[in-house]
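Presented below, as structure tokens, is a lone chain in the form predicted on its own.
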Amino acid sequence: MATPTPEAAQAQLDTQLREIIQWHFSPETGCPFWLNWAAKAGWDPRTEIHTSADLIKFPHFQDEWLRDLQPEVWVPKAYAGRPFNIFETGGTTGMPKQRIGWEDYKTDYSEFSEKISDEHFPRNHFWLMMGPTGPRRLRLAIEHLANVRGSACYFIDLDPRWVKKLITNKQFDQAKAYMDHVVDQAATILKHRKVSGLFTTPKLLEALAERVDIWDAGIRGVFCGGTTMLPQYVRFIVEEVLENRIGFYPTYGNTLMGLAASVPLTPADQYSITYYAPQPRAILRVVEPENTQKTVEYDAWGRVELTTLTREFFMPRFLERDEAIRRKPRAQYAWDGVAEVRPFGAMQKTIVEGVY
């Protein structure tokens, strides 16, 4: 697949924009939310955003929006009567975040299938998700894509917030317990089912493959999802977990966004991995965490914003709880990537992952 010159993605990327801002504001088609927001802010969005660097206009997304007001605020009037799906994010603590939805996460995973190796994800086969499920759009998702490819899906019940729980009230023996609860379903599926494709988080991979040899059981191919994977980690997983010889394929996506895919690793990279988001569908920048209408410097380290521009959801400028180090494109992206991405400020204070 060719790669887009910066100029081609760019413009198309302002075609999405300005097709989304004339969706959701517009009477016809937009969503309460937003159509009361221009109502009280006293401007139109539709006359004065042009190009994506014009968002700089919108304040920061806030995330209590998606915690306090009821989803149906969100549905766009053309979406009317349609019943949807309702995602949640976190709520580790308090009310969780909460974004509807019908075919956004089946866009990301069907474009995400073209981006992942035969050989590592055999068509017409088997997968096994050890990972997040419950009110989670991931459960949905890796499954979509599972059947995209012909496969059908297994399925590990997982809660993270029970996880981090127990973490922070510091019951690591409970917490080791349910790790080796999770674990051991996993282990029995793959010991009596076959499997070639798997998706899990880092530190439950690791935790399988210290019980079970995961290329005799089958599998050929791991999309893991999670926070925070340094190089030195990554160096392990690949190869001492993986053996150098079952792909591994890092993504960073959420609820708010989608899914952001990573480049594959080269001897340069040294075990650094690089995300791009899903343009024009999405934006992340790396920001300055004291002045967030500025990009830091490419290979710097800096505050993540995303905007997520669809006609089923519309967030400009949502500042995530993660910072990350600001790359430049490459093949197969025009845009910026997000490289080494882990929680916002944890260099600084201890911060509770879980199972991811």
Given for the second form:
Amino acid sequence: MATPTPEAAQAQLDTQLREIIQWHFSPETGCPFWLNWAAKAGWDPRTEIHTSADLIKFPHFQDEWLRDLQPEVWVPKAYAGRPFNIFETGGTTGMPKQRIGWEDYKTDYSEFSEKISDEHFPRNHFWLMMGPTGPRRLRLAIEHLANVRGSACYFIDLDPRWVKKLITNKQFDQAKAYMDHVVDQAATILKHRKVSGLFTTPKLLEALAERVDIWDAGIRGVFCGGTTMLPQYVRFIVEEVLENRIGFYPTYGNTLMGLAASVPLTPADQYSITYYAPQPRAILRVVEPENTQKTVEYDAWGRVELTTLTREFFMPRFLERDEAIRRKPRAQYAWDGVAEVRPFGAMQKTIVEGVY
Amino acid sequence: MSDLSTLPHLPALRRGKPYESLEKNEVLDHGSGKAVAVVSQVNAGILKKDLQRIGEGRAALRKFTVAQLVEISAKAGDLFLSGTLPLGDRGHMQSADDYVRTLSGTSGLPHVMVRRNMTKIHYALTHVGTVLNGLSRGLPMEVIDRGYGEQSGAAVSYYPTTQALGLVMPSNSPAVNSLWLPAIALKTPVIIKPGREEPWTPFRLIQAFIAAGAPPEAFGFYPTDHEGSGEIMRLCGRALIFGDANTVAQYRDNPKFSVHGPGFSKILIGDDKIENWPEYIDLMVSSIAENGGRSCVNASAVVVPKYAREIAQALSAKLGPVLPLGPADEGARLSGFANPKMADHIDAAIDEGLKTPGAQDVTALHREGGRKMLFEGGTYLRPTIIQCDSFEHPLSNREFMCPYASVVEVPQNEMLGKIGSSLVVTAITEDPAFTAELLDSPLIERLNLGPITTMKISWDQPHEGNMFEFLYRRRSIERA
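Give me the form predicted in complex with its partner chain now, not the form predicted on its own.
Below is the whole assembly, all chains and molecules, this chain first.
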């Protein structure tokens, strides 16, 4: 795929931005939440937002809005009456954040399908997802990804909220038993069914590889997401778990943004993975934690801020609980990337990540 | 700032093979804060992966007889003490003097103490045969080579309890490494997680063993995190655990683990000898303060039937004025803290204890300034003698990583009921009844009868677990 020029990519992003702003802030198409917000804000984004640089006029999107408000406030008027999916975010406890959607996940994962090779994920074959299913977008997304490649997918659920609770309560034996229970089921599927593509989390992948020889079991490609993967850990996965012969596709993303794919690793990367947002539908910025209007320099650490720009969902400047290194554009992406993502403040405190 | 790429790099050793990780920790000089080396850090998964193949390490050792490995150990001892050995994988070499300076710089131990620790390790390595003889009660070591044989006319057979010995090492005193040394002669590979501030001693010991002819596959050197340490303890069939009282309590009753926690070592004086107490002051001082007060065999309590006040005063008069000296000073008696937070924590814990009525920091009367002090950029804790009214006081039975002891007055007939578990007890008495009580006590691991420093250990007698019995178990055997 040819890489657009940075100018072309920026123009495409600004066009998308203006269209999405128009959509969400127009009474004929917009959703109740943003229409009410604009009425109170005292300014009209349709006349003031022209380029992505203008997005800083919006305050940070508050995740409480996704917890406290009923999901229908996010339904664009143009979609009124169409049933929607309700997706929830990962491992949080208490009232989860919820995002509604219709087709976005299909768009994201159809696009992602073009970035994975047939060698690693043969078409018209079988997939296994071992990870958080339940109310998560990922569950339908992975099945859609398999389907667009002519494949079908087996599922093994892992409830990250339960794991988080066990670890917080220091019930490590229980957490281990639960992980074993999940891995047992995957090992059973691999023993009795033909599977070539695997989606899972790095920790579960490691645990599965301790149990079965995943190459001999038929796995040729692994698509991973959901957690911190520092370079040494990535190297361990590539060299020792996948033994340099199974394709590895790390991704970054969540229910709110979608899926940021990584560029293939080169020796010069030293196993540092860089992810690129699915622009123009989403933007990832790495910002100064104390002055979030400002982007950090290239190759410097900062907090991850994400913006979602689709007709189904507009979410400006959401501050993720992650920090990352800002990276330069790289083929096939003409925009900034984020690298070595880890929980925000990881250097200062211990963060429960569980089996992710 | 040092250029990290030119500093020595200590790789992980995976079955003896160097492995450079993309994640490295710096080891810092405790005074200047400058990095003096970088150490590759590995994740728990690497340990799990390697431990699946630990049988290779054992197979490599099995090609030798115990006698050959005893010889290799002795040679390794000489190399450790005075040889020049590889320091990492960037071509750096380390002489014995380099080792002393580097370890002193990062651990805060003065040179004189590092050398004393080296001598202990050297002794242990050059006397492995004697040690094994003591630990196995004279078992001919051919029995270990063949798996069976005869001892005192009886058929005997021993089998290994584990494929590897796991070690999660502390950073506080290099001599603790002497505990694992007999494992090599006993054909047991070691999987070592070095202390964060003290990778030097295990790395140098491994290099000495390899240079002496031991198979590299028998050595695992894995600087790792908490999860990795957990895997070492979980996956090695046998492991040594070092830590505070809470940590070791979790493992104490599990036969897979040999626990090495605080020693709570003590000096007891009987009614028959107490009038001569001034004669024993120097013995008490050395038992409390030798090796910077960092060993589990350092006395942390002096228990007497009377004269507690006078003894506390006399000890304080000797120890109170002791000040930190430069690391190369032969007279240095205090050790700096590689992690100054630990000194803060200890200082605060003693002050907190003093808030409970019934205790006095007697050394405070004999020193100027506080207990904690900064010297040439390093953090030190000065000796502390606390006179406690009873063993119920929270400071009466504590152990800290500095010269620290309580002095407690307890009637002789109540002493054994009060002192609790003690790694070493030096009992200064000739009273036959009291001696018999001491010999019967299950609370004492090593008993010194008479004026013997608590620091004295006998390599051929176990004072904290028997490594031979830990690594081998006897079975019944019959051959047709």
